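What follows is one chain in structure tokens, specifically the form predicted on its own.
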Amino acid sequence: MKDRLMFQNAPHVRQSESVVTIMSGVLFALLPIYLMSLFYYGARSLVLGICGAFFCCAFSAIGSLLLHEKPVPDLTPIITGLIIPLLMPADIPYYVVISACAVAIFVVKLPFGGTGSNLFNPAAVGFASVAICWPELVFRYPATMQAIEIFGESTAKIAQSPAYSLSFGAVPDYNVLDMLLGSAPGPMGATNILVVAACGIFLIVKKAVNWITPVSFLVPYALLCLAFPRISCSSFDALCFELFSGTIIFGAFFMLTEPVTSPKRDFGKLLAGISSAIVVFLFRYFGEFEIGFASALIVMNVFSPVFDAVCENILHAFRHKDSIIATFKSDKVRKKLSDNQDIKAEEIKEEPVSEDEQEKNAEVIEEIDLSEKEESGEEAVQ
């Protein structure tokens, strides 16, 4: 039967932007992180980049037609696979990010219905699983202002970044101009915050992301990095250490907004920043990678339902106030008269007989017995 119900969610509200329009800021976004990358690490990292976007559309067509689909034309495979080769070294080999794409499309999206259903970020579970995989790989960063060979092994000087120093609880040989500037070795689209910092305010004010969320992690992480700090120098500079290191201004921006993964609702995506804000730093100070946010990420996803179903909760009882308060109000006046009647039966039970009032009983008593004596003897007499 070509015409079959099919079961979606539907779209009740109507407005302007669509899964293209979003999208299409996010990738205007990422452009200049790649053009920052380029500076610093030469032509690989664009061509990272586009094998990480072709792959990832290739490997949603195969999963189109496998499944007998009609492919969505929509932005999101390339977002993912833009997104995938930012988290990783700029000397990353080729199959590394292949396989992050693989996983991101076969294992996240496609299994769960595609586009907008998927339960977990695409490029964080990628990230994470050529983590796993390939450590060794995944966090050894090359030294910045040096140009990379695209093809082929790289000869590339390796530095040590400032998120494996804070891990042992060292203080980073870099200052935080050098970070904020992106001179600090690390993922080639995390080290430039400057830059990832503009792109996510540009990313707000075109309201492609919602502002509460990357304000709800960032402002609860600093305050836990404040209050446990892991370097012993000043606190103004132990906090950009934090904050400037590994991934956490750009997960901020770019993957802990992913509008399917994140809550719907704004007091819901503030749980979710906070929970995210205490996962992050969980992950980061007793983890065993450097980089902790994509693992915390993943396990945030699992409670996105949650927050959404608390936020719904909250705003019925917030919206029917009236109607909870009056019948709360009706239930405490029952109890209450209940309450009284059954004190009342007690008082008449427990109320005390006066000797006048026995005297009358006994009497009443010994009448009805003589009387029941004198038809029982005339019934005997006849």
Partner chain sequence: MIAEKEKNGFKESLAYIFSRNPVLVLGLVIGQLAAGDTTLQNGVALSITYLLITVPVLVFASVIGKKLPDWLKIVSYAVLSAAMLLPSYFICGSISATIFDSLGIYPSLLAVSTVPIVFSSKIAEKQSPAFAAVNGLCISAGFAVTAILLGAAREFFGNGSLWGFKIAEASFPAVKLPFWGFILLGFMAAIINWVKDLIKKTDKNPDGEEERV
Given for the second form:
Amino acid sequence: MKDRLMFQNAPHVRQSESVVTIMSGVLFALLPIYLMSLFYYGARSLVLGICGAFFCCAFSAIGSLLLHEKPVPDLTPIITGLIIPLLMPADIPYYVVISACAVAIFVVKLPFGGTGSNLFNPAAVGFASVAICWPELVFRYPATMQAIEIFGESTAKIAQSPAYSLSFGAVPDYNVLDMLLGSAPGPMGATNILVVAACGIFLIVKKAVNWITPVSFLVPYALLCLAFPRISCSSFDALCFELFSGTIIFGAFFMLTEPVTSPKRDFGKLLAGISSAIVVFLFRYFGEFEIGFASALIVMNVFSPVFDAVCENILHAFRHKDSIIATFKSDKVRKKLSDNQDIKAEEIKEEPVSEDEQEKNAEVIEEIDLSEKEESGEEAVQ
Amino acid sequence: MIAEKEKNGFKESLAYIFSRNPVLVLGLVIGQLAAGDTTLQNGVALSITYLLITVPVLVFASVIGKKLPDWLKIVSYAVLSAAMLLPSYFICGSISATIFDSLGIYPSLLAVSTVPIVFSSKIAEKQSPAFAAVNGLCISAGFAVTAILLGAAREFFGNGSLWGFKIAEASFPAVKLPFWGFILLGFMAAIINWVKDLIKKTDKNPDGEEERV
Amino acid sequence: MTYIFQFFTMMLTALFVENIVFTRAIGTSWMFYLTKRPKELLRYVLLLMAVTTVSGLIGYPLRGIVYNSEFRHVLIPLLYIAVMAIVYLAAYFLIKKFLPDQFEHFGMTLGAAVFNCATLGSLLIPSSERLDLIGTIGYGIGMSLGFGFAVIMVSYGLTRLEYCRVPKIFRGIPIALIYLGLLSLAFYGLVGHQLPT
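With the form predicted on its own done, generate the form predicted together with its partner chain in the same format.
Starting with the chain above, the whole complex follows.
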């Protein structure tokens, strides 16, 4: 009997969703991506993921203890720890991943208050920090279909990534099918576009993420890439190269949709998605670094409540448009009446009024009174 | 004769070194440290420059500044601060011949920071010269502690060296960039808050028992 | 036409790409001061634009004298501070004579508003990069607007921070600095390298 009764204060609102259920959906979506990395790069990719997850959880626990707070057992550090290695090459040294995890937890999460309070995407900031620190390690990708040593110096063959070729205006050496299936070199978790997109759709179906954010980001971004291609080939190929290179698809489903830093309203998500597409486009085209997506995401994190506020103001104006129009009209009527009264006062003060003129004024006053009554009658009707 | 109030004030001046640190608590001169203080030598050079600017300007404000007309005060403080860059240029040159080249415009910006311009006109003019000098020394000491610690940490982790002598491999090269300067200063300020809280807790219970929070 | 293009290019570069606060870390203390006083921001940005433009015009022909001097690190800031002093005195007496109501309120902060790191930085950076006159003016105006942009972004972030469960030791200056650092990181991604000073 005790187990069936819940003793708590009102409101007694229950829902099936929680942080754990949402994050477990994301966790399940990341597993196939790691399995594909295992297929292309060997067991090192799995070890990198486990390393990232372990150190993120450890840093989160250490930070909570240092701040005299009870560690909250949620899956968010694990998700952060799994996303960070997927943004990097498979032969990245372990200390780079651990550094990124340390930055993500100690700089982005803990000082702002932990889960639910971070103002920036931890994975994006962690990745951006180490990419600036060790660009020669983070942007050097191994060729696919080779098993990389789990420990020790990597002897993997290095290949030029499509994103690097695009930044110079060169057509990548791979075709669109290679990029769809993950045969092109690139970040560990962002190359197999088919699997990443399938996992993204899984997240949308499971309602772990809202479909508006990735769609409102990818469609405008695709249109911008079609309008301003960087390479000279067919429009379809140029579009595919731009969309499938780097971390665009992966970021659209797994990073832009982070529930804490993205807007809450659907219309706000739409605005944020479109703005993110424009900013990412500008960073990738004009930025000097290959961390275009991560930098743009950090900038958009700053503005996410702005989109919610704009959305609230637009919806408020739309819902209350009748009363806004009525207020505007009544202001006009009041102004007209006050003008008439001012004229009346001036006429009485300035000119000595004869009896004939008094009668005429009385008629004028009656007319104005009548017009006032008509207008107030209209207001009452409205 | 120094007023009784100022005698107690000397003890409060010492607070500028730690609990009212000009950088980490009062939030002054942050940018110059975040961007310019990337090595221990840079930190020492910035500290010497700040000392040579702050103390003379505060003493000048205390002795002569209060007698000047309003429109001339701030102009004289700013010009005097800029003029004090010359002796600092010579003294810092003994650390390294190219120290001012590596620091760029940041020592010059110290000449127009808050203490020489605002502090001198609002506070130092009402103090005695000795008190103003002690304040200046304590503020400069607080700045120096921050600058030296930050410079040493950034040089060690960024270059793997200290005072130009190689000790280890660079463990985190990006720490020399301005954004890491801001983040490290933020953490240093948090450490000061933590130590102040600890002192407050132990002060409330001189027997050594920890107060229940 | 080329001059107009150069002017706007320099202005936009100084405003976004080489933002005075986020990328060059100049004027941060004054920026934090203005985040608490949003009504003074427009007045200050306009003053900053006026001071950098006038000082840039006056200082430009004079800086050639001290460029090649051994003591240029000292003489150039001294030169610009002297020029700022002339501009300050002119502004002081003009506002006192023609806008006595404004002077009551503005006069107290005029000195601090003219002589601060953002103003001097807006003059020293074009000088150290050896920009020509159009570039100097454009860069100075862009830096002023960039300063205002930085104040708006940081004040907005500080408002958001009030809703976060910031731990006690990080409240106030620590979290503001960390927030500023993360914003600088984002802008660094646009530049890609440390800017020379």
